[in-house]
Every structure is written in structure tokens, then in C-alpha cells.
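One chain follows as C-alpha cells, the form predicted alone.
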Amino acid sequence: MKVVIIGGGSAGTTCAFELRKENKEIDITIIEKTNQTEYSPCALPYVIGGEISDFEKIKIYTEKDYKENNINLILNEEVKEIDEKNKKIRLKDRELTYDKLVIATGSKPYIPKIEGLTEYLILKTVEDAKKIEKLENKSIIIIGAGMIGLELGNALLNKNNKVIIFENQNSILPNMLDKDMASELEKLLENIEIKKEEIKQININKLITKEQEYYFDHIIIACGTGLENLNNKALYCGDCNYITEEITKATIKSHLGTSAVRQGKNVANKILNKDTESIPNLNNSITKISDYIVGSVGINTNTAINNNIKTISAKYKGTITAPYYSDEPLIVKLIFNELEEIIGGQIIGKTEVAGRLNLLSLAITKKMNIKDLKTIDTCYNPASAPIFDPITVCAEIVEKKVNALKRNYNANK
């Protein structure tokens, strides 16, 4: 059996070692058309502000990696033609056959439509981080609010550069925080200019809003990223796929690591007949701006009213052990469904946010309730772990809210 898979991203390159350990016979192409092998994107922004000492650290396979595993890695070249009725990809001087025919091509940043934006740098690819990374002591505009931008932005300040980052929603981390939550973490991001005007124009060097003019010597794009129309036989995997979200059963774009990992190796178990993986896709996310540790798992509040999903929630603020040892803090809060079940969780603090997401996760698979959080059986040592767990505490919180509201209803009736 031939492979061909487009694209040497984490969904591609995890199908094609994923077939070669479970068969050693079936001649696998990875088609690639930048000059990397496989690396961490995610890193990109902690190379550029120098967390992380340099691009080759983020590597995930070399060149040795794909011969040793008798995977023929094709880098520098662009897929020019796909011949689905004759199974054949035409590269720029050359065809190669295949049975099988997965895409994992990655997706396109978004480029709003702003009257005289032409000039810009974008964070995707090693090549777009090594051209930002040389900027310091530079006037820095971002456009966009998300992970990507937050992380860029306090890279970028590392470098001495000015920066403010531009978000046309009212509040930052859109996609996964509510407005709320997003307000506690804008508080602790002191050092980060964050502005929610609408850009109007870009004039040279100048962007306009309605209040003001900034002045500026580099623009970046940060505002998420599209995919193409997905029409032919082959499969997909990664960042040009689809997923379904658990929860409201919406299809949707994820960009996750994670998913693109998982999706790859369902893909090679598609192509050795072999059974699936069912896993939830609960965009449980994660990232580290500045010294704080932000994540969401399931859906937020705005999601919830958008797929009319009635809900009651809690927001505690704790801390991660017990307070006279330690006041670092810990922000929870959680919603639920009118069924009382866990459907979102959003976690701010410095440390000990990924465990604790991680735990949201299973509870929502678990369809987990009120009283199932609030009765979670805690560690608790005063250097390591409060006695009244942050999460536990918000789940007490939102079942006296629902009490309350049921009081009122029965003596309303």
C-alpha cells in the first residue's frame, strides 16, 4: 500500500509514524512544503520572547527520524495537482501514486478587511518567527486578542519593544473566557495595552480608530485563521479539519495540538482498518501569558446562549495552598446546564491551572454534577493544597444560587 500525506505538521507526521509502528511494509510520503520537519508552533512565541533558547529546541523529529523510520520526506515542495480519478499528486517535475491520500495541509491566517492594510507580518510558520523575532526597540501594533496575540505581545515586550494589541470583541480571549473572567486576567496583564476600538484605517505607519491615531513601525495579524473548502476523497486531518464540539454538537475549527495528534492517529487506524478512537472534543485550552496560567475546557456563557443552553454559574477567587502560607492566587469559575451538569470551566493563576482543567475535563465527560464537584474527595497539605479545594468552593457557590432561585420559584407559585 502507498500513503501520500500533504503536510508535515503534527496531524500528518503523527499518521505516518503512527502506520509505520503498527506496519513496517506500507510505503509512506510526507510532502512538506516548507524546509521544517516537524515542530511545536505553540513554541513560536515563547522562542521569540527567549523562554525558550532557540527555534531547533522545539523540534520534534529531524531528518534522521523520518529515514530511520523508512518514511520518505519530501521538503520544499508544493502539491501542484491532485488527480483523484487516476490516484495520482503532480509535484513541480514529478508524480507520485498512492492508494491512500491524506491532507493535513494546516490552515490560512485570517487577514481582516481594514482599508489600507497591505503590510504585515504574521506568526504561523518557523520562517514568520525568526522575521518577528529580530524586532527590538520597535513601535508594535498586534490585531487580534486571542492566544496567539496575548503570547506574541508579552513576547515581544521582553524585546524592549512598545507594543498594544488591538481586539474588535469586548474582551479579550474571546473564544475562551467570558467577559467576566476576561476582566480579572486584564487586571493582572499590567504591562500588556490592550484596546477594544474598531480600526478604521491604516494610513502608512498610522492606524486610526474613532478615539485616537497610533503610531506604529510594524503591524502583526493575529486574529485566528479560515479553512478552505474541503471537496475531495481524501482524508483530512489537523488544522484543515473539522471537529464536532461535545457539547452543543456544533462543527468547528480547532487548532489545538492535542486534536491535530489524535486526529492523526484515528486517520492511520482508518487506513489500516483498525478501530477509531471516540474522543470528546472539549477545546480543552490552555496557555501562558505574562506570569499567569489561563485555560478553558467545554463551552462558555456566550456559547451556551448562542445554542440556547440555559445556564447558572460561579466565579471564586482562591488561592493554591493554604492562604497563610501562600496568596497566590487561583480564579475558578464554572457552568452549568439546567440539568446541573458541568459543561465549562475557566481557570486563571500562575501555577497548578492544568491539573485542576484536566479534572473540569473528566467531570464534563462524566456529565458530572453539582454535587458530584462538591463532594470531591481534596488533598490537603498547607504548603501544596488548600482544605477547601477552589474548585469545590464554586461548586458550593453555584448550588446556593440554584437553591435560592428554587425558593423563590416554589414561593412565587
Given for the second form:
Amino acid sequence: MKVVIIGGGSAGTTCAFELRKENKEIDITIIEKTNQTEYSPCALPYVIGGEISDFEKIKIYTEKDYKENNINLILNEEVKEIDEKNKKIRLKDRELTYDKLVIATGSKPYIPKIEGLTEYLILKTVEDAKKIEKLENKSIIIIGAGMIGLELGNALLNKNNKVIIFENQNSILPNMLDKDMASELEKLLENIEIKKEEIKQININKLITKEQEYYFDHIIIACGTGLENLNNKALYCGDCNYITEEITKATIKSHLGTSAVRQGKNVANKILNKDTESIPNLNNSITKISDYIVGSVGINTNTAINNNIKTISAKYKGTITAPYYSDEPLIVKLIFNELEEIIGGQIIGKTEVAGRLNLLSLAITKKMNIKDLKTIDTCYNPASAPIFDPITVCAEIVEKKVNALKRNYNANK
Amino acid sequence: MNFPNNLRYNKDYSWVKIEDDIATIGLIEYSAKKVEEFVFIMLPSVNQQLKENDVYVTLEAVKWSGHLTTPVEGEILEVNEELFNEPSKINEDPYDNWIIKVRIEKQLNLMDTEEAKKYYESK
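What's the form predicted together with its partner chain like, now that we've got the form predicted alone?
All chains and molecules follow, beginning with the one already shown.
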């Protein structure tokens, strides 16, 4: 069997290595349009900021690894045409035949329509990152305060640049956080300048809003990714694919590393006619900006409202350890539906964030309710964890709110 | 201690802003900044009639809770429902985040700025 995989990123490469692990005979070819073997694109901002010393470190496989695993790797080539009828793909000066075609071409950055926006940088590939890495002592404007915008903003501040980030949704990390959590984070990220002004136009090196004019040397667009067409008869995986979000059952763009890798494995299993595991997709995301880690699992309040899901939630500002050991904050927000089942969680803190979010992810999948979360038997030691975990305290607050609303309802009746 | 001149105060940690026969009521800064952040608020209902010594709100932090008695008698006209989801706004800015508005039937031993300062400083 001949498998051709278009796209050598996380999804495509995982698919190739998974196939090889299970079957030594299959003829596997990856076609990648850049000159890069698989690396971790999510790590690019941290190389730019110097937290990771160089781009070589974020490589997952070298060309030698592909060779040793008998995977044909074609770099620097783009697919010109897919001939589904004859199961052929055409490259610049040759053709390849296939039995199974996998498309893992990733996403394309979304470029907003702004009058006068002609020259800009984006962060998508190692080449893009290398251009941004060179910026020092410059005035830089980043459009978009999502994960990449904020990660990049912080990275560029490390290099003595003056950075202003513009966000038009009135709140940072709008796809991840509720507004109240976003403003908590904004207070903690005091060194990053964020403007929520509407951009009117760009005039050479000047960005003009309704309120003010801002001069810049470079402008970086970080407004998320645009939509792709999935018209070919092929197996799709990674960022070019759509997935079903578990809670709302909405079709959303897959844009996260874990999801890409899992889809790559699933496609390999499909090709091998093995059972594929259905993995609930909670659109979990996490990032580290400056000293703070922030993440979310499940859906936020806005998404719930847009899907007609009634919510009851609470936010609680606890501490990472016992407060007398260290008063580093750990801010938790829990969101429940009408059945009092958890549907979303958001956490901010310097450490101890990912583990708690994973716990909430499991709780969402298992449809745990307020009482389940309120009564988790948590660990305690003053230097490691507070006596009441912020999650259990937060669940307790939600329970009080639910009871208060029930009492009010009964009183009104 | 910040007790703005345009407000009146009772001895149970509430401020009152009187405009004609309407009283806007909240928690004084002295208390709001002293305790940890509020995590829960039990608000009263609109139309409820408040008499002397009636509690109009219950505020809870994780290790503390308090009931505030009303500084005026009268009918509750409005409740700041926003606080139900973000009670900690009271800690952030207690004079901006009012709790209820009441149609005044009787004022209950209110103090001015100087009297309030003296009273709370001696506590």
C-alpha cells in the first residue's frame, strides 16, 4: 500500500510514524512545502523570546529519523494537483501515485481587512519566526490579543522592543476567557500594553485609531486562522480539519497541538483498519505569558450564551500554596449548566494550572456536578497546596449561588 | 479612612447617598478593604419593605461573613444584580458599586463624614 501525506507538521508526521510503528511494509511519503522536518510550532514564540535557546531544540524529528523509519520525506515542494480519479498527485516535475491520501496542510493565518495594511509580519513557520527574532529596540504593533499575540508580545518585550497589542473584542484572549477572567489576567500582565481601540487605517508607519495615532517600525498580524475548503476525497487531520466540540456539538476548526496529534494517530488507525478511539474534544487551551500560565477547558460563558445554554458560574481568587507560605494567586472560574454539570473552567496562576485544568477536563467529560467538585478530597501541605483547593472553594460558591437563586425563585412564586 | 463628604453613614458599615427621597446604599471602604475579597452576596428582592434593624444584604468572603442592617426605612426600588456574579467589585470600589436603592420613609441615625470618621476610628 502507498500512503501519501501532504503536510509534514504535527498531524501528518504523527500519522506517518504511527503507520510505520504498526506496519513495516507500507510505502509512506510525506510532502512538505517548507524546508522543515517536524517541529513544535507552538514553541516558536518562546524561541523568539529566548526562553528556548534555538530553533534546533524544538525539532521533533531530524531527516535521519525519517530515513531510519523508511519514511520518504520530500521537503520544499508543493503539490500542484490532486488527481483523485487516477489516485495521483503532481509535484513540480514528477508525479506520485497513492492508495490512500492524507491531507494535513495546517491552517492559514487570517489577515483582517484594514485600510493601508500592506506590509506585515505573521508567525506561522520557522522562517517567519526567524524574521521576528531579529527585531530588537524597535516599536512593534501586534494586532490580536489571542494566544499568539500575547506570547509574541511578551517575547518581543524581552528584546527591548516597545510593544503595543491591539484587540478589537474589548477583552484579551476572547476565545478562551470570560471578560472577568481576562481583566484579572490583564491586571497581572502589567508590563504588556494592550489597547482596545478600533483601528481606522494604517498609513506607512502610522496606525490610526479613533482616539490616537501610533508610530511603529513593524506590524505583526496575530488574528487567528481563516477557513479552508476540504473538498478533496482524502483523510484529513490537524489544523486543516474540522472537529466537533463536545459540549455544544458545534463544528469548529481544529487548531490545537493535542488535537492535531490525536487526529494523526486516528487517521493512521483508519488506514490500518484498526479501531479508532473517539476522543471528546473540549477545545482545551493553555498558554504561558510572562510569568503567568492561563488556560481553559470546555466552553466559556459567551459560547454558552451563543448556544442557548443557561449557566451559573463563580470566580474565586485563591492561592497556589497556603497563603502564609506564599500569596501567589490562583484564580479559578467554574461554569455549570442548568443541570449543574460542569461545562467550562478557566484558571490563571504562575504554576499548578495545567494539572487542575486536566482535572476539570475529566470532570466535564464525566459530566460531574457542583457537588462532585465541591467534595473532591484534595491534597494539602502548606508549601505545596492550600488546605481547600481553589476548585473546591469555587464549586462551593457556585452552590451557594444556586441555592440563593432557588430561594429567590421560591419566594417569587 | 475615606468617607466622602457627599455621603451619610450608619454605625453598621453602610454608606447612604440621599437624593430627594431616594437612598443609594452600599458598604463603606473601611470594611471593604479590611476583609478578603467577597465571593458571595445574598441580595434582597425589589419591593421588599425595610424596617429598622432589618438586614438588607449578606456578604461572604471565604473566612468571613457579615450582615448589614439598613440605614433607612422604606421600599427597595432597585438591586444591583451585577454584584451577584462579581461581589468582589465591592472590594475594588465600594463607593461606586452600590448595593440597593430605597425610597426613603425614615432615615435611621445617620452620621456625616466627620462623625463617621470619629466613630470608626475609635472602633
